[in-house]
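Next comes just one chain, in structure tokens: the form predicted alone.
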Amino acid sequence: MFARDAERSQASLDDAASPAAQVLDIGCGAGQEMLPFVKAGAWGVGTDIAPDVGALGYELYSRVGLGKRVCFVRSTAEHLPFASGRFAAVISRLALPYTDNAQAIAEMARVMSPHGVLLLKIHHAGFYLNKAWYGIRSGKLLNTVHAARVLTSGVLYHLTGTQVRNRIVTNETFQTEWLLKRELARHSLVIRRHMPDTNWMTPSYVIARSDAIPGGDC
């Protein structure tokens, strides 16, 4: 669907500060989010923890004649096997909730070029509140239990500044803009603006280095 959505594709390109020579998609799935950049001439790299990472991606890119412009690597967001400052555009859409947030953001900041951008989409608390309510209404109580565990994890993270990750609570957490700004500031990153597809349950942000933006944080 994203590959066929010209408006969404153009929005991603517009949100980049300049044409990206190399783009990284973290938690890439089929790598569709970096397709606009690759079509514009960039080299695309997708990472995912899935054992079959790249299987769908190579199929997608080969179908549009760009199979030689991408590669896929199995890795976690917390340990990216790339040189510092390599990517002009880093994409992470809905992967952050499942990671050690502080470490994943540190790695995203490390691999971004000095004037690069991070296109980030998160799960807000509202996403899990909606899931909990759906579970109650539909009788699918496992959905409600899961949402309650994630909300508990997220509240602890917000209050203590430390993300609890274990089997009792859950390895998953939500983010808020307040929390995100706190984590980004540790690496001199700021939110530049919201992306066009942002919404109250899954906000989307364009993030850049504070010293690369006239006037700093928006």
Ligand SMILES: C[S@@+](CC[C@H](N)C(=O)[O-])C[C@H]1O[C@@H](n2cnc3c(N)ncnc32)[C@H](O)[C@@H]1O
Contents of the next structure:
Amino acid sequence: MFARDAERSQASLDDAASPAAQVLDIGCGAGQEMLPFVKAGAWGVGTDIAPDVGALGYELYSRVGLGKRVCFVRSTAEHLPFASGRFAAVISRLALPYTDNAQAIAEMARVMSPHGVLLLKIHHAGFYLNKAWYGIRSGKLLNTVHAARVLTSGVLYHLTGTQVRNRIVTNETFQTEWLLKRELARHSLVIRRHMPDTNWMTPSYVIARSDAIPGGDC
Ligand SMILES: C[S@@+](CC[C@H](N)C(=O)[O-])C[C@H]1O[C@@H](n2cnc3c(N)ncnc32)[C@H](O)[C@@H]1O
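Starting from the form predicted alone above, please write out the structure of the form predicted in complex with the ligand.
Shown next: the complete complex, the earlier chain at its head.
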């Protein structure tokens, strides 16, 4: 769907402010979010923890004649196998909830170039509240149980600053803008603005270094 959504593709490019030579998508799925950048001339790298990372991605890019401009690497968001400052655009959409957030954000900050942007989409608490309510309404109570566990985990993370994983809670967590600002500040990153597809359940942000001059990268 994103590959055909010209308006949102253009918005992603506009958010990067300047053409990115290399773009990284963390927790990439099919890697479709890199497509506008790769079409504009960037080299794309997609990473995902999934064993079949790249299976769909190579197919998608080959179909539009760009298979040689991307590569897909299996890795966790918490330990990226790339040199520091490598990517002018780093994308991560809806993967952060499943990671060790502090470690994943540290890695995103590390691989971003000095004037790079991070295009980040998160799961707000509202996403899981909606899921819990859906479970009750539809009688699919496993949804409610899962959402309750993530909400518990997220509240603990917000209060203590540490993500816990045990038999009751889970490492999956929601984020809020307040939490994000706390984690980003550790790496001198700030939220510049929302992306056009932002919404209350899954907000999206354009993030940059606090000392970066917008449009200063190439
Ligand atoms: C909801 S999907 C989003 C996929 C893609 N970003 C998109 O927008 O279509 C979450 C992705 O994060 C990946 N993921 C989960 N935990 C991860 C981790 N620790 N490191 C890297 N990727 C992870 C999953 O395999 C999955 O592909």
